[in-house]
Each structure stands twice: as C-alpha cells, then as structure tokens.
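For reference, the chain that follows is the form predicted on its own, supplied as structure tokens.
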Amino acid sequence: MSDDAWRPAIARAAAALTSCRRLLVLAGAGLSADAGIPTFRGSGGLWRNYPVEELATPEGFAQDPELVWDWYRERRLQIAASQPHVGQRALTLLQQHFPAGQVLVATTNEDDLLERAGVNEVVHLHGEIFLTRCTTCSWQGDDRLDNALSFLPCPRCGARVRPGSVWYGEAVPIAALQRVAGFDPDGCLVVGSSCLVQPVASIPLELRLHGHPVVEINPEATPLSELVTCSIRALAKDALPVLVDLLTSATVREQARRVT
C-alpha cells in the first residue's frame, strides 16, 4: 500500500483511539518481523523449514531434545544480533506520551526486541525465548549472556532444562491472560498479527463486541480486517511512528475535545 493509501487510514485510526484511556497494544510476529526476525508463518517462514512438531511441542522436545536446543540457541544468536526499528521505539513513546491514560503492550512474540526499545512491562503471551527453564519444578533463570544454562541440568532439582518458549498444546501462562483482563482495555491496537491462534486471537474480538474501538497494522487481511474499526495496510515501522505522533498530538487531542 503506498503511502497516499494508508495515511488517510492512519488519521481515522487515531481519531478512533485517542479517547481511549487503557490502551493494550497486542503485537504479533509481524512486528518482529520489521526487525529481521523470521515469522513462523507465511513466506520464508520457520515452519517451512522445520515441522512445528519436531521443534516446539513437548513430544518433539521429549524424543530429541538436542535438535530443539540448537534450533533454539540459533534462534537466539539471531535475536541478540538484531536491533528494535522505529515502530518498536514508537510504542515507547505511546506509552510515555499517550494523552488519554495507560498502555499496556502484550505480544506473541518470544523476543526481546520490544523492551530493548524501551517498551515498559512487556506481557509475553507465548513466553520469551531468552528464558531457560526447567521441565520439573519452577526453576528459571535468565539465558540471553551465552546460552549457559541450556547445556546444563536445572540447578534446583538436577532435571532437563528447556526453552521458555509456549508450544503447541500448551497453555497460555494464565498470569499473562490475568494482566491483560486486569487491565480493562477500553481500546486496542493489532499490530502484525495474524489473530489466528486461540485464546490471544479473541481479545480484539472481544472488545470490539463490547463497542470499543480496535485498529488494526498489518500489511496483509487477517481474519480480523473485517471486523475491526480500522484496518492499515502497511508495514509496522512505516505506520506505528506516524499513528503514535496522531495520538500523542496537541491538535488531535484538541478535536476529540470538541467532538465529546
């Protein structure tokens, strides 16, 4: 989408979120993306090189633990050598500057590219990558120095470690799921997600049937286009800086004045 297409969608999605006082920003693969970091769907996606269940399901980690290791400890040197771009830093100023209220920010991504830009309290809804765990008891500790501590036994009980990872078929940590409901969203903003993995995939629909306003960022139609209150076709790090610069504006702010 050119330019001259998205920024009249760009208007109306501010003039639709900046009455809004808890904003959550649901980010998607999509956003990660922008930076480098390969989607597991769609083209050159991870998937297509490597069978989901192979990978990130605990069967394929219980019948070859080694191979999901070093897909994961890849993966992580990938991240670590890739930088936050200008969408990601924009949130950041949506949160320190947004003119209404609070934003909260939860993604499905496992990276940490969004607190490298300065996002504050990330909700990670399907994990963080960084993170080696044990696959007994409760024991976790940071692994993003060297990757250390996945060539290790848990330190607290002797067990196999794993990835921090959420896979397939299992469930959405249900402190994450509290924050974003305890957080009462009155609006959202989708940004690159394909909104097709339950329950994540429900929050928008959600508000949006309860009357509250959900944009949209996106370069392709999701299942969620449809429905929201508006959809961009573009690029995270193309659209977010202009939308955050609407909403955190004097003049916009002023005219939703009026119009309320």
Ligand code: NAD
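Since the model is a prediction, treat every value here as computed from it, not as a measurement. Here, rigid core means the biggest group of C-alpha atoms that superpose within 1.5 Å across both forms. Residue numbers count along the first chain shown, from 1. Compared with the form predicted together with nicotinamide-adenine-dinucleotide:
Core-aligned CA deviation for Leu131 between these two forms: less than 2 Å. Once both forms are fitted on their rigid core, the CA atom of Gly118 lies less than 2 Å apart between these two forms. The two forms, fitted on the rigid core, differ between these two forms by less than 2 Å at the CA of Leu93.
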Second form
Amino acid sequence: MSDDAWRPAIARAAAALTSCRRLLVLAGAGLSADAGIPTFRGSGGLWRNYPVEELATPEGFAQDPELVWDWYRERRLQIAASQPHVGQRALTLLQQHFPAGQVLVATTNEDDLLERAGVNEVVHLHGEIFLTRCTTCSWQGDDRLDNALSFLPCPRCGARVRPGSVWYGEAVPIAALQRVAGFDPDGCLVVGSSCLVQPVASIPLELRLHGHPVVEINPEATPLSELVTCSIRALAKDALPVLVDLLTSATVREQARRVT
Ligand code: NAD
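For comparison with the form predicted on its own, please write out the form predicted together with nicotinamide-adenine-dinucleotide.
Below is the whole assembly, all chains and molecules, this chain first.
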C-alpha cells in the first residue's frame, strides 16, 4: 500500500460522521504511540523481560509491588517527557468547531496527553497513571503535584498505595462508563485501539449494531474492522488532522446535507 492509499477513505469517513450530533471519539494506545508512548501489544510489550500484561495486573502487584511501581515510575517519566502530537491537537480543534458538548473524547489511555493537547473533559476508561491511590481506603493523590506519593504509605490509613491505572482483570470505573452512556452517542471515531479489551470494545460495536456510523483509524485490521462504516489504514498523527479539516469544513457539511 502506498503511503497515501488511505486518503480516499478519509472523505468517506468525513461524509459518514459529519451529520453526527453527539460524536464519541474513542482513543486507544495507538493514539499515544505517535507521541512515543509504546502500545502494550507492540514493541512495548516487554519491560526488563517481563510481559507488561503480567505487570499490569492485581496478581503482578501482589507478587512484587516494587517491581510494578518501578515500571510505572519509568512510564510516568516517559509520558511527562512526551508532547502531544498534531493528531491529538486536532481533536481539540474538532471539539472547538462543533457546538459545545457535541464531541466527547473517551480513552483507554492512562496518560495525560489529550488533556495537555487542550481537549476539554477526557473520560478515562482505564484510569490515570499519574494518580496514586490507596489499596484499602478511598484516598488518592496526584503524582504531578507531589512525586513522592508512590514511595509512601497511604497518608489516611497507612496501607500500601498503587497506581491509579485500571489493571487487566479489574472493572472499568462505573462513572466513566455512565458518562459515555449518558452522552448517548450517535456516531463514533475509534482511533488506535485494538478493540480487544472489554467492556470498552463493545461501545463502538453496539453503536454500529444500532445503525450509527463508526469510523476506525488504525494501520492494522482489528476485530471491529469488518463491521465499521469505514476504516482508515493510517497513523493517527497523519489521518486525524485531515479528517478534522474535512469534518469542520462548511462545504463538506453542506454536501453531506444535500445527499441525505
Ligand atoms: P493496544 O495496545 O491493545 O492496541 C493499540 C492499537 O493501536 C493496535 O490496534 C495498533 O494497530 C494501533 N496503532 C499502533 N500505532 C498506531 C498509530 N500510530 N496510529 C493509530 N493506531 C495505531 O491498545 P488499547 O486497545 O488501547 O488497550 C490496551 C490497554 O493498554 C489499555 O487498557 C490501556 O490502558 C493500556 N495502555 C495504555 C497506554 C497509554 O496510556 N498511552 C499505552 C499502552 C497501553
């Protein structure tokens, strides 16, 4: 496939999404990959020869909390040193161009790159890496404000603290799922997600089954690919700025209105 083979799909994707009134953007690890944060299933799948899918589990933490904390501290530093890219900034523009409240951005990413790109309200479906929380009580603190938190016991009850990420095998925070359900999306743009991790993977699937348009940006095929309205086989940083340009164009919106 030539570098530009994905470009015709962008126009189809824009036509499919342009009439959405409540567009959900669902961003996975592939979106942050373009900012230098590795995905778990790619080359970032091993850390000091430990499979990260074993480190990011309650069992891994119970077995060796300091090892897991070392990995998370290293990831925090890597994320803090990274910068949002043009694709992430394009999502901010999309939100600003659409009438207020018409674009909601939800992510399985635990980093803060979307917030730093200027996105208004990021729904974190798999937690936030910079939060440190108690394993026993409801205390949590923000490591960006005090980066000693992970080395100390819980200041409220004295128990061990853990990263604010949602681990494999743990439940997705109900408030995050309720926020997405309450938004009642009528279209979805899935960017850089393998769509393998439940329950989040069901969100675009259900929207599609209800007849809503779903567009995927991913250089690789996913379990969702056969069902989506349109797949854009490209990197997020290349495809998102072009798609957002089209979606925010009055001409494109007018053409789509005439066709429907
Ligand atoms: P994943 O690692 O399972 O899949 C990433 C997907 O992104 C793949 O389908 C891949 O083909 C695609 N991709 C890779 N590079 C891309 C690019 N430049 N542009 C577009 N797509 C690209 O990720 P996931 O489905 O989001 O979920 C796995 C879990 O891993 C999540 O629970 C998440 O919490 C965690 N995770 C988070 C981060 C982060 O916070 N940045 C990074 C790695 C993993």
